[in-house]
Amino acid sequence: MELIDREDHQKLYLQLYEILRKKIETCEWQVGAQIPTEDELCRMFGVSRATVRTAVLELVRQGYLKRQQGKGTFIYRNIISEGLNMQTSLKELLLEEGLEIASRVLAKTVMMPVDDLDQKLDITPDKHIIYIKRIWTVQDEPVLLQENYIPYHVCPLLLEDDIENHSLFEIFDKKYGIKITRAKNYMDITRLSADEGRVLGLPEGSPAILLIQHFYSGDTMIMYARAVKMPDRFQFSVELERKVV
């Protein structure tokens, strides 16, 4: 049976989670069956009830099991064994591929949430955010202009690595053994306002494409970001691969 590694630096909870998923998708485990209690994955797995029910809850999320009243935890579908799946990179930006991407932060500080960003980070009013403004050039010239919210708690000392050269995607991994699950991506088209034209050497007003981005570990809200792109200069790209099984 495979094992959490508490070497590791992933979340035991995500840890979790891939080896129920692999034992429901290489059919280890049947469509029908009846998963083992939570008590009884706690002592498989040697982690806590909060550990299994975190895992269990996501897959629940995902399709895989459904939770009968009274009964227990079921496998609900295989879902790879089913048909084709579509799959795609998690990526920090979508700018098409082989460009040499470059970034400057403009403002970086800790802050408390504003407008609706404790409901965007799901996290309480009270609580604080790093916050973080960079201009994305190509061969010097902007492009893209990024704002990311991250609860503070998720990793306090963010803004004393270097977020210039590195991507975040990279510091959380590497740093804080956080890794980057899932992402909803929303496009829309807004005008800028005079700040955003002043960065980005347009006119207030200008008409620009609207990027925002959700990141995820699991469930659990990593990061927030809302970009601004000038229309005609460069394009946003997403690389899905179908895999049949």
Second form
Amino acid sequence: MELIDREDHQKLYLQLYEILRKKIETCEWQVGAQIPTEDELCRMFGVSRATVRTAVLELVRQGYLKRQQGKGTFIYRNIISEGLNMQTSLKELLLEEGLEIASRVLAKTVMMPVDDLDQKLDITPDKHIIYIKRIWTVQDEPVLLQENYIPYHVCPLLLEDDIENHSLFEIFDKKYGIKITRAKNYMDITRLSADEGRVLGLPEGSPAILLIQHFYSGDTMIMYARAVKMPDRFQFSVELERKVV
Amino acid sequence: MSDGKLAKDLMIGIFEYPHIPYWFSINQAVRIIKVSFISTKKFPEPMAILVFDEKYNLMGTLTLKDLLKGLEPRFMQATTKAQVPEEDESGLAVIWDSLFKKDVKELAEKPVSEIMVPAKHFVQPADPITKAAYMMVHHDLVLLPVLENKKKFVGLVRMIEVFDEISNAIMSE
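Now show me the form predicted in complex with its partner chain, since the one above was the form predicted on its own.
The complete assembly is shown below, putting the previous chain first.
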């Protein structure tokens, strides 16, 4: 049996998570079976209850396990990731349903690619880009500040479109026939700049979740998006399409 | 004269020039000038950047001179002819070594909105180029925006085309 390596720099719960995930994916633990209790896992791997709980919680969150009240935790799926079930709109990324989500455009203008934006957008540095900055509110409360960068030549008339009442993806698709076929999402923790804090009503340096998205149509880069979100208000959901083995 | 040519006959497209929003720093504008013109060995007359607001309205222009002026220390900007006799710059000799070096990085963090030349004067597409020439001469402009219905920014008239057109008229008469 694979055991925890205390010499390894990786956190214990991550090591345990990997071990348990392998057991599920290799069918050592069958779908539908109950996993050992927390105490048993603590003994099996020589780790604390907190480590076991965190690893199991992550497996539950990712859909491998399911908890049943009063019964225990069971293998729910024996799964292999097959890529994103793509969510392109921010409304789709906000987990809670039934909430009133709105966006307000703070800026819609044209600029040149500064810093490494040319590389991010796969354009030469002398190409113009459309810059859109929006604040997203949920129940009138600012929750997320999003900046979109689109190579100007991809959609020159976008500046004249009503992006307050239509999603960018709807406009890309229906008006310009640009289908977003691929998205790469990255999440990280960041600290708000003074400007971001002012817009979100928080002090500069406040911790926030950073969401970076790259959108493609085929191999063509269509848009780069950067968003900062307050960590304690509402959740993102990123849904994965998985194949049951 | 100019054969009745209009601003729209001479104007060039706005995408011939780099665009930036007003909150960009001088540092960012300088990098854009380098990338768009100097490193590509494209030297349009004038080399300039167009500065826009958050609703994509033209706010002003930035030439190389404006950028350099923005990098001058404040005490230089305060210098006027009343303080220094005309043509006599000997009193400034001590600062040549430090000018554009000391504090230049800090000064380059200023937003371009502080140093741009505001776009106060413009012509309409159907205006004669003589009007454009008059405005450029009397308002000391090398680049003049062309606005449709006094609102939509559709092009730019440059001094070089205006001069060329007027000089043709002189030579043919």
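Throughout, rigid core stands for the largest set of C-alpha atoms superposing within 1.5 Å between the two forms. From a predicted model like this one, the values you see are computed outputs, not experimental measurements. Residue numbers count along the first chain shown, from 1.
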Core-aligned C-alpha movement of residue 17 between these two forms, 2 Å or more
yes
After superposition on the rigid core, does the Cα atom of residue 52 shift by at least 2 Å between these two forms?
yes
